[in-house]
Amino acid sequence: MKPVSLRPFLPRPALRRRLPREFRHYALQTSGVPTLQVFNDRIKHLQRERAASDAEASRRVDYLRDEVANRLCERLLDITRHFPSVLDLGANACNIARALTAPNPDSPALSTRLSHLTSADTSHTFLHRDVDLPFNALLPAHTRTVLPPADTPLPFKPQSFNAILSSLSLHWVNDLPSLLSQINHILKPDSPFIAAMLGGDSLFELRTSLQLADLDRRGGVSTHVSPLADVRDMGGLLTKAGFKLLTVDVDDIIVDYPSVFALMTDLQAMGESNAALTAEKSGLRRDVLAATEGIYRELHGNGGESVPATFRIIYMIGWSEGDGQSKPLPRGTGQVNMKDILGGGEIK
């Protein structure tokens, strides 16, 4: 007996539906190394265009920059050449360009030793601030740039200029090993990077105080002081990114406030507020702040009526490698044994 079939009585529309087919849908991600953002590019612009927009109260809270500024010129007199083309990365209100031009006691300015200073930034405000003061005609030239958006490439071509400087800018960027490779880039062969950031445990006063109010008050910690880099981690950024011969030391500068309100007062006339994507929004709560003043006197206090506050400087020299540079031996062509000069037995 044959089996019955159902075709016969079904409607003609039935036999040509068909199921829908489900589609399967995967997470790609875009060409290139991926990047780790930690700060809110957006909020930190705004922030040092709001700071840089009241020139007489950013004017007053410069003591830190020129302080650095002045600390990392010093570092040029040991290198005894002429520099035709400077690049002042990340100028802020150009302290580096007021520092070049400051006096110097045991030989002339150090801006005698370079033709032109190329001063950029992202921040339009910050850069132009100053540009009615008298520093800028002790300068043989001097160029403002503004840079693109943050994590944009830098808009000099190959081997443009002959040292680039960077003072208290650094430690902003989120993807500072493409920066660094940029900087390298746009380096003359045999010519210095010669940079200062704030890294390591600049404000840890602040920080472990923070910390503690929070933990007090709400049973919980924030981010409300923005991570940095530790110098550890900068000599290798810097030889990842072709640079040689490197020098990378640290610095302490430590500043007494009255109270650690006028510390942050400071920082945001600095613009060098929280802008970690991480933070709160809604800012810091007031309980937390009053708790915040009471640990930082107890825990950091003077003992009298100031609250110290410390700022790691991370200092660093690399060179864009060229023909006659100085250059390592193999490993294994050590004729003097350093057990000889320190000292001490046999390795067992």
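Between two forms, the rigid core is defined as the largest C-alpha subset superposing within 1.5 Å. Positions refer to the first chain, counted from 1. Owing to the predicted nature of the structure, the values given are computational and were not obtained by experimental measurement. Compared with the form predicted together with its partner chain:
- Relative to the superposed rigid core, residue 324 undergoes a CA displacement smaller than 2 Å between the two forms.
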Second form
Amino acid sequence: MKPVSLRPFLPRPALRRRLPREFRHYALQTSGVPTLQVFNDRIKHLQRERAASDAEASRRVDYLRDEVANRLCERLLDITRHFPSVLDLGANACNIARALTAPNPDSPALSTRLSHLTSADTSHTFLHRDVDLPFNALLPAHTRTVLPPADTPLPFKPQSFNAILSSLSLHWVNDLPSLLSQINHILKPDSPFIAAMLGGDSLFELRTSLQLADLDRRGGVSTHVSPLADVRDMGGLLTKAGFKLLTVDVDDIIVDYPSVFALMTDLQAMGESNAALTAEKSGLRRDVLAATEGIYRELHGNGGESVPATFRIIYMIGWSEGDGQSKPLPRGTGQVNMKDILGGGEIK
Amino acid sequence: MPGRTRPIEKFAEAVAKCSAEASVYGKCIIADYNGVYKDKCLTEFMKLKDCYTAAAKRR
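Alternative state: the form predicted together with its partner chain, after the form predicted alone:
Everything in the complex follows now, all chains and molecules, and the chain you saw is the first one.
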């Protein structure tokens, strides 16, 4: 039988229409797997826009972001390379850009090691807050990119960056596995992804005090502090996203505040207020607030005028796969018995 | 926001004036923090609340 071509029967546009290259993305998640929504992206966006619109208050609470950005950039020092194109994902107020231009006593500022920096964030106001400050002039080339809302794919071409940095913004991402694999795709082969995020037991003092106050005042517990990823999860997530040569470590930053109110005001000014979907829309009641102040001071207080708050920062480094990287050998190829090297006898 | 005190700041000031009561209340709660139930420390809390409402009115 003669094969029949379907071509003449197809409508013309179906043959011709092809999406432009910019709109094509990798399929990142198997269909049918629903994403677990933890945070309300819209509320988070509004909180950050609002926080950044008061530039003065927002700069006053930059202490945490600047410190973490500095520590993150120190890790970049260990990689002796020149980076033609670097992306700062979730840039907040371009704190990484500022840290890169900071003068360094031993070597020239880190910004000399890169040719082009792209700072990307979903909040336009936050991203452009410090656009007039002098550090901008010290960067070789700097682009600010406003990202589309959180659940849309990243607007970057595959394999376009030599390094991706991210400081204190991954903890608000709902679909972390998908974002991490997108990051892996837009990295060039054998390039590092270096990130810092809040995690684990950050603000455990506030969390526990609020729970106790809620229990006593209202007889139950409500979500007042957003949940955070755990250190143990991050290694697994990075591996799943295809990163190699992982390093994950933890650093605690403890900040003393005059009172719980000062801590909460600062968190709000950072744009880091609670945005969990399960949070009560009405917010905290005054009774619970006053009770929290009393409990926090007694349970965690420094005994004097101040109360501590712990920020647990998870640092992670992952490399995209590339030639020349050392890889683990396949199972069962070992030639030497570990017992001969390490010693030790029979198990009794 | 210059020239305008947020209501929460006034509240924070009022609570700050009642550190003695807050401390008594906090001690009551953490005496057994695994067994907290509703209104466990009601009397201590009412003293704290009376104090900060009075402090808020004074100014």
